[in-house]
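Next up: just one chain, as structure tokens, the form predicted on its own.
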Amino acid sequence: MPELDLFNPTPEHAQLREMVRRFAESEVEPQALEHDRTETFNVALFRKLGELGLLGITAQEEFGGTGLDPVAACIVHEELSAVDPGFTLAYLAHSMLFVNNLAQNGSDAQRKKYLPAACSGEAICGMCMSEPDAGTDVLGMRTTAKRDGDHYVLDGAKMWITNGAISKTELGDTFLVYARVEGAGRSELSMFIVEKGMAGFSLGQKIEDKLGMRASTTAELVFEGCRVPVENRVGEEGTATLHMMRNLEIERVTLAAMSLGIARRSVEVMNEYARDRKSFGEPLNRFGQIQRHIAESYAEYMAGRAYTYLIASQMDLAKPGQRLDTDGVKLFCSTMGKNVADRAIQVLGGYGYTGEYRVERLWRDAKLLEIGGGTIEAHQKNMTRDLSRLEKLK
């Protein structure tokens, strides 16, 4: 029988990854420094994304996606983002939280027009749901649908929205927007296709300065009157909770595997540093202290990826379920990769301070894991609901 590979577990799965190894290695990561310094996103090379079939991992092949599974997307964000986590935050928004969405809760029509731009990179997207006083409370927020006509009329402003300015003045192309229906009930959300163009709709701060993460963009998107033609809305109204719930479980995972990325690029560096670089006539790996960072940095990375691989293997994009442990990958992951790049930099020393040998960048853009997508309180908070529901665990 052929050897089980929990994170290659097809001929496939093992040459996507070579394939976007050898792409993060030779065009993602000379870039990367650079556009952390300038903190601009760079629309080149994720066009280039689109080229390799990777803008649509999970999309539809007949809409222009590549149609592969839940663990073929944990491989890609964990490759690009052992790399650079900033590009691939904005390559996840794009990818999961746009065309995921869509692909899987879109009707054909809706699919046909938007989906192939956005598997080709033509179109770059993301998804707005977070709010200026609604974060963590996705139920508590404000935006407004009003139906007029054959048009519904958006009306609020949605914050901390990943690819919602591809430059300074620029907007992004098109978003799917949760907004509430006058009248709805508080977990009754409908969603909408918006496009770039439309009246009413407008890019609001672009929000700059950030720890981490500074490769992709973020900004306040506004509406204003925001005319949205009926066939914009995605399903029924009061349907868009269930696409939220299904999409954010393929958004944790996705994550989380950036945080893998993360993780393991941070102990390959303070592998390779205590191995070469010598103290008291010594290599640095020889002393107790450092054995211990690089030993638990190595199995706690191995502990978060059998997690990680194994909740994905057992995914349906299609529908939702699994929120216990796309909260527990993501809960483990997130804090697990900014403790190993934290641990990297104490190896390195001052060395591990600079950008020369980019722990710093990894450990800066490692804590947005704990915040973005949901936070680790929030994690906290759904698996002890979900386990106070269990009479066993399996």
Given for the second form:
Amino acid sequence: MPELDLFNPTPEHAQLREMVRRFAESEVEPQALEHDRTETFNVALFRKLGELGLLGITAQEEFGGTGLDPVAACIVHEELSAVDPGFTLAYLAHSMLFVNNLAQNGSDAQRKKYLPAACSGEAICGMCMSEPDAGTDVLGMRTTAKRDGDHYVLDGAKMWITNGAISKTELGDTFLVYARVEGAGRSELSMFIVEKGMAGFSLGQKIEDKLGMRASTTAELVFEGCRVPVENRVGEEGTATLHMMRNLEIERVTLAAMSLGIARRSVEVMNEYARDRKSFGEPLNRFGQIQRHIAESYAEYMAGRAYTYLIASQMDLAKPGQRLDTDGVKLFCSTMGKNVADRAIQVLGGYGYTGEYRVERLWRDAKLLEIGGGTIEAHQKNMTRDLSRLEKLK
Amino acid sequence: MKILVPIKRVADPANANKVKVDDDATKVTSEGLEWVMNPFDEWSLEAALRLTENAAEKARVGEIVVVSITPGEGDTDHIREALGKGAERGIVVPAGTDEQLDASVVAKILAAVVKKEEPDVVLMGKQAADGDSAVAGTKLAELLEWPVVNYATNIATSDEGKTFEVKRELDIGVQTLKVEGPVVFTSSDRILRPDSIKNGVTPDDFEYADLGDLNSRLSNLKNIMAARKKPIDTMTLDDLGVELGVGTEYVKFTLPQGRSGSAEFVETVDELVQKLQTEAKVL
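The form predicted on its own done, now the form predicted together with the partner chain:
And the full complex, kicking off with our chain again.
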């Protein structure tokens, strides 16, 4: 039996990892600190992800994608996040929340119209679910869609939209927007493709002063009598809740992969520092307290990595039904990544508290992953509900 | 234009501290080493890609065959890497052990491959990052009775590789040569500058991006996936009619002495000079 490599199951996965790592180290790393400080999104660098063929990683080849599996998606997120989680979050919002969502749930006409530009990086895209007053209680959303001839009229506001703006004043290009058609039940959501330039669609505000993930933009988007052609409805009216649940699974797994990148980098930084830095005449890594930080971090990272890649390798993007473990990997990895970054700061002491050594940025970025894409409390709630239906674990 | 690009796998030069010698100090052990494509060969691969494409239209217009002589079973990882960057075909030659593959054996194997493949150009690294002997390219040209231009900084052709104008940097200035193919080139790192390659197909005003720290372009994911279907042929030493026979005998390897890690500060230049003479004994 050939040696099992959970993290690079085929030679192509290994080459993908190598390619993304080289790109990350040579082009993403050098700009990370500056974009964190200035709270700006590096649009030019983002478009390069399109040249590398990464933006449509799970989309069908005929629409400009590369048709790869969730493991490949995890590899890209892990490697990019090891150098710049903020930039990676913009990648995730575009390639998983928009591209993968439309690739899985859209019609061929919609895929043909919107995916090529999204896969090349010409268009910068995102997905709109949360609202100012509806987060974890997503089905409590209040954005409405009212049929008016061959259009729907959307009214409402969406909050925390990654890639919603590409600068302080400029909208992103194309979005998948969840809304409820008048008269539909609580769980009967619909999804619409909304483009920049459609009447009644505007940038409410670019959210400023975030703790972390500052290299990606977050925005409030406003729909005021926004007229969307009927052909931009994805699937039938009232069926988008299933689209949402299906796509949230790959979102959670790739967010977990981002935490893995943060953890890996943090372990590397603290390991190197503890080897080189001396205290009381000995390298730091001779001290038991430091050894505990390093060894526990590595073990937790590897545990999270094995869990995440196992679940990714079992996922079928076309089917929901992996909620328990897609919640599980994000629940475990998000807090793990934050803790490991925290330990890295502790090992580095004062240096760890400064931008130059990177781990303070990773620590700030890591916190978001306990909130975005499902709070850890939402994962706990959903997992416990799913587990309560099981008599025994397999 | 058809270009043969030989690729050697070497222990990652970025992790040179992992290299160890065996107990009787007659060879370098390969245990625990991470293998990478010889960076000098990567420069040549990049140059070969630029010679065989229309960069403005992102279209391939020639053929690159990469060949790797690999100890043991014939590891194809680095051939795949080159195919992922755009090369068309691969050839692996499983042969012997690292110690058995000195420059003269490598040149003989490559000469036999050239005779089968009949490329217009062989474009190879000026040396390998492990042995650093910088002999194989010249030796290959001698066996083939082809011209060789070493350490090329610029390569230009306007007739699909029938003739080339090549530049090399010397102590006294830049030497420009005209050479007819078929020919062996070895490349300098300056071959990676944005304007170093002109192939008569890519528009002259096309600007290649600066590669920064990279030794060759990144693969793109579509090429990586397409590379799965590209052929890699195996040629054995028997196929090629070459026998292993080492011309170089290694007598002894020693690792460089570790540095003491101590530093001493001096107050004046005079004191520095005096210490360099009497203590460090380097002046």
